[in-house]
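Take a look at this single chain in structure tokens; it is the form predicted on its own.
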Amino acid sequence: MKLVKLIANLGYGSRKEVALMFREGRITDPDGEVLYADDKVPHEHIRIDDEPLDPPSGIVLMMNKPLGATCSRKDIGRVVYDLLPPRYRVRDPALSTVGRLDRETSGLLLFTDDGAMLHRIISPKSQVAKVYEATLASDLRGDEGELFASGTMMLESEKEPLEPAVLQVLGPRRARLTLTEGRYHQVRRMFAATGNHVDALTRVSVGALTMDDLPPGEWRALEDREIARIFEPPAQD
């Protein structure tokens, strides 16, 4: 691929944007010599304005969601786009958040521009584990977990009961939840199917992975050996 093509894709402007920023000399190498948009170099040898250009198509980013923030482009209010360099919404192919987290579920969040992966991460068949946990408005009954386990549970309005998950009591008020699944606001439904109310939430891993000391609204790309962590079981406390 050309590299004004290249760069244009990744949201730094339109390729007649590209070309002028060649014709400024703002497109370098490492070492701070001019690149020209014929130049044949490693992605990771292009440098714009002294700044590594951002990784190619095919990455996956992991954000700790805060509160109040939406996982949509159009939503009014804050939406977790915001939170991204402003070219990370017209990268091309288009950077997509891997299901949903809704306004008042914080923790965290994976993006990726690879539908292949993204498919991959939220199909039933792949299993793959999102963590949970949440702090309750009434003390647990106790047989909350039996239920969540039984893989009979069905959700109002739904025709097929959900998958086993395993629940984690943490505290009379405090529990966590591994699910293989992730049906809308499912959460907070089973928790109010057994006449609670989840006052607040936050996922704090899927598969493996973790935030580890992520702060809330920050964001990093994911290297290989992390994306695999994705799909291998969550640690057990």
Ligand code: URA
Given for the second form:
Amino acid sequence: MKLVKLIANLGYGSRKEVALMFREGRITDPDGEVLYADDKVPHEHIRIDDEPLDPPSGIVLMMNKPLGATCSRKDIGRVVYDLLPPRYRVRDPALSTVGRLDRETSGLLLFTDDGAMLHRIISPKSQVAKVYEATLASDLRGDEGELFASGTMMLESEKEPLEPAVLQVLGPRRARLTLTEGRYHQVRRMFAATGNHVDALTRVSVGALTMDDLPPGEWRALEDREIARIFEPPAQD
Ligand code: URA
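The structure above corresponds to the form predicted on its own; please provide the structure of the form predicted in complex with this ligand.
The next block holds the full complex; its first chain is the one shown before.
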């Protein structure tokens, strides 16, 4: 792909604007040598204003989603895209969230511009585990684990029963829930069906991928070995 198109597709500007950036000498190699629009240079050797170029298409990002941001491009309130550089909103191919977390859910949120990867992560067929930790308004009754694991639990207005889910009790009002699907408000609705209420919810892992020490609101691109972890079973403890 021609350099102007490649850089424009990464959201740095229109092709016209990127062509101007070349003419202004803002696009260089790592030694500061000015690059020209028809140069053939490996992606990782391109600098814009001395900064490495964003990763090429085929990326997966992870974010520690803070409370209060929605997984939407259009919402008029605070959205998760506000936490990325503005050019990430206009990349082509487009960057989408991999499923959604509610506005009042925090934790591990993935983004990708790779449609096949997105489908592979969210499809119940892939059995990728999404692990949530919930703080509840009332004590657990004791029978939730059995109900959630049954494979027959029906949520209101749904036609299909839920896939079996694993509940791990962490305290009288604290639980970890592992799902292999992602229905609308699923965790909150599952606990609501038992007469409880989720006061706080965070996603702690997707497959074996965890956020480690990524602070709330921060994000980074994943390396291939981290992407592979998404498809591995989560660590047990
Ligand atoms: N289940 C929910 O209820 N909310 C989320 O954000 C994710 C799963």
